[in-house]
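One chain comes next, on its own, written out as structure tokens in the form predicted on its own.
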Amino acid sequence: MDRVVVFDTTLRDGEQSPGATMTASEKLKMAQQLDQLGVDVIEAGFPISSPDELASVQGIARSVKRPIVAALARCTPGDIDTAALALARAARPRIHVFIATSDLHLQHKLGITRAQCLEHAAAAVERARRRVDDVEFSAEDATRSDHEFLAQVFDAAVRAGATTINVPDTVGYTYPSEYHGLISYLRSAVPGLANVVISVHCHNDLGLAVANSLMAVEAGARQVECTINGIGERAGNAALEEIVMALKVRRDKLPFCTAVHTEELYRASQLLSRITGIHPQPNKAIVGRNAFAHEAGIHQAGMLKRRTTYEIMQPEMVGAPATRLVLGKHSGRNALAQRCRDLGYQVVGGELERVHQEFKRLADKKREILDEDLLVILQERLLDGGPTRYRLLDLEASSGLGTAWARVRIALPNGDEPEARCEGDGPIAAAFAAVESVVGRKVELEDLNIRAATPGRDALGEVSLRVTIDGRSFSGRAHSTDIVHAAVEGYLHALNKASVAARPLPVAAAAEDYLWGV
């Protein structure tokens, strides 16, 4: 059975979703989970984009050894050399170079001719091959490119030494039979493709990313580029979990396998949601809250008789929780550690102590601690959220029929602990105003989402928000049984991210190729 290579670009294309910016420590934690998931390739980032991005890719390359670690680069010497620097300590490095090939992009974005495009593509692959043995070449906007010219570019890239050729549907424009036809045409028009891996990278603008990816595999592609939860530019990318499970469940139609450990899919989805604050919709296939829920009476009756009447896969196949265990404030570390193991987390030493402390704090507020509570604690507390320049020391808030007010006291980087009291349209707005007054930074709230992360009247409230600080978008997250407290902690989380935000590309460099994706 042929194997399909799973190329995960959550940390590169996925992070380009508005508000999905991750700290270096968060990206490393996510990379470690992707390693555990069993993906073949992790695209760790775009090193030339900023010094912090370079350091982040270096950290992943240094720490994650089993999968191939890829770094993105435009077809320019500086990009390629920086990518090579980022991957210097990688056990299995790959440089991923790309250039647009559609006439639309060549004329209006890059301002170059087809001949120049061919020259840049070949030169970039040759330069990358002098630094690493594994080079992937992508033709941005391939599906809107002239097919004959696209074949010429791919032929040049293969001759220059590319080991993987990617055919991206950059703007989610193509449809399945059309994409199948393009892959088939390229295989016949470019003989050298028989000796390299054909890859596909599909965006979801028309909701066809997964369908297009599967049709490309049927046509001969053997690498799929995808992201956890389908996160990514605009409407997102092909969802890794959907592609993998489609290949697993429908082997009668798609006789291919992957190396992905499917029981890790749900945990990867949840971890990414906690990091970015972007949760999949409830009816999201495979990992959505309702993916294995059955409410209709006829469905429930069928399920009780035989699960396969209404389930084509079981929750345990993707690691989704199917049972609950109740713990309380008298539960000790051993019981807690065992339940963490049952949920798939090996928690020992200092990590166990951190989780246990948070568990005890929550147990003082809730009578029962459910699996859902533990998952929130595990995925929140085990994340090293990076810098904590601003730390909440005290919070008091009041609301009613009159004007709401809030008082906060915050520890600053210089050791001061100032406080401020502000009024606002509700206690959360008042608390945000007080925080802004203390830290002295202008923060524009873009989005605020409050949800019950666990069931029951004493549920953990989870706040995820997106703010604009100094013209850049940052996400924040936190949880608490007190929703105002969670909101303030989430606000500070975003501020702490902004305090060490990656510096953007210089305007001149960014203007050369404004789309950092394929």
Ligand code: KIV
The other form holds:
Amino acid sequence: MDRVVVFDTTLRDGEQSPGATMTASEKLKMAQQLDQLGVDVIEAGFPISSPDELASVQGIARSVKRPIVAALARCTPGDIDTAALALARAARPRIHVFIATSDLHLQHKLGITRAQCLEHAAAAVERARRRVDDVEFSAEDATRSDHEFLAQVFDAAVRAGATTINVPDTVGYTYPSEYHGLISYLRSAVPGLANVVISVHCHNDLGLAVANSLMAVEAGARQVECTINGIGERAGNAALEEIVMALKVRRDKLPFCTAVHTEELYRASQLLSRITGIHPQPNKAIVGRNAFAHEAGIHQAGMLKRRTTYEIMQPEMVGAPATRLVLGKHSGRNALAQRCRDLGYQVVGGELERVHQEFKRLADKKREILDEDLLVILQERLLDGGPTRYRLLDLEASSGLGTAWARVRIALPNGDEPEARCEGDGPIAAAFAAVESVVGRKVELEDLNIRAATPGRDALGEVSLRVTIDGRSFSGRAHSTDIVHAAVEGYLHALNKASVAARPLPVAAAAEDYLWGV
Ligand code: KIV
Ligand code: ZN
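Switch over from the form predicted on its own to the form predicted together with 3-methyl-2-oxobutanoic acid (KIV), please.
Once more the chain from above appears, this time first in line as the rest of the complex follows.
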């Protein structure tokens, strides 16, 4: 059976999703989870875009050794050399160069001719091949490019040494049979494609990214580029979990396999949601909260008689947990460690001690600790809290039909522990105003989500938010049985990230970047 290479771009294209910015340590955790998931290629980032990004790709290349680690580069010497530098310690480096090929992009974005585009593409692939053996070439906006010209560019890229040729549907414009036709045309027009891997990269603007990817595989593509939870620019990229499960469940029609350990899909999805604060909608295929829930009586009755009446795959196949009562206040470390193992986490030594402490703190507030509670604790531990320049020492808040107010006391980096009391429309707004006045920074709240991370009246509340500080966007998250507390910790999480973030590229450099931009 033919194997399809799974190229995960959660950390690069996925991170371009509004509000999905991740810190270097969050990206490393995610890369480790992707390694565990069994993806073949991790696109770790776009190293030229900032010094932070370069360091983050270097960190991943240093520590994740099984999968190929790819770095993105425009067809310019600076980009390619920076990508090579980022990958210097990688066990299996890949440089991924791209240039737009549609007339629309050539004329209006890059201001170059088709002939210049051809030259840049070939020169870039040659340069990248002098640095690494594994070079991918992408024709941005391929699906809106003149097909004959696209074939010429691919021919030049293959001759220059590209080992993978990617045909992106950059703006999510194509539809399944059309894309199938394009891949088939390219295979017949460019004989050299027989010796390289054909890759597809679909965006979801019309909700067709997964369908288009599958049709491309039918037409001969053997690499799919995708992201966990389908995050990415605008409407996102093709969702990795959907492609992988479609190939697994419909092997009768799509006789292809992947190396993905599907039982890790849910864990990867949860980790990403926790990091970015972007949760898949409840009815999201494979990883949504309702993906395996059966509400209607007729469905439930059918399920009880035979699961396959309404179930084409089982939650266990993707690692989705069944809600089960697990542990209580008096449970010891051994029972806790065993339950963690059942959920797929090896927790030992000091780590077990810390998880146990957290578990006991929660058990004091909640009667029963469910698998979902434990998953929140485990994933938070895994993530490390990030920088802690500002720490919440005390919080008091009051709400009711009158004015709400909140008082906070915060430890500052200089050792001071000032407090402030503010009023607001509600206790969360009042607490945010108090934090702002204590830390003395202007914080614009862009988005705030509060949800119950676990079931029941004593649910663990999870707050994820996005703020803008000095023109840059930062996400924050926290959980607590008290949502005002969770909101303040989430706000501080974002503020702490902002306090250690490197400066962005100067405006001139950013503008020049746009000329060649992704
Ligand atoms: O969508 C796109 O065209 C891309 C390329 C850089 C592969 O993300
Ligand atoms: Zn893309």
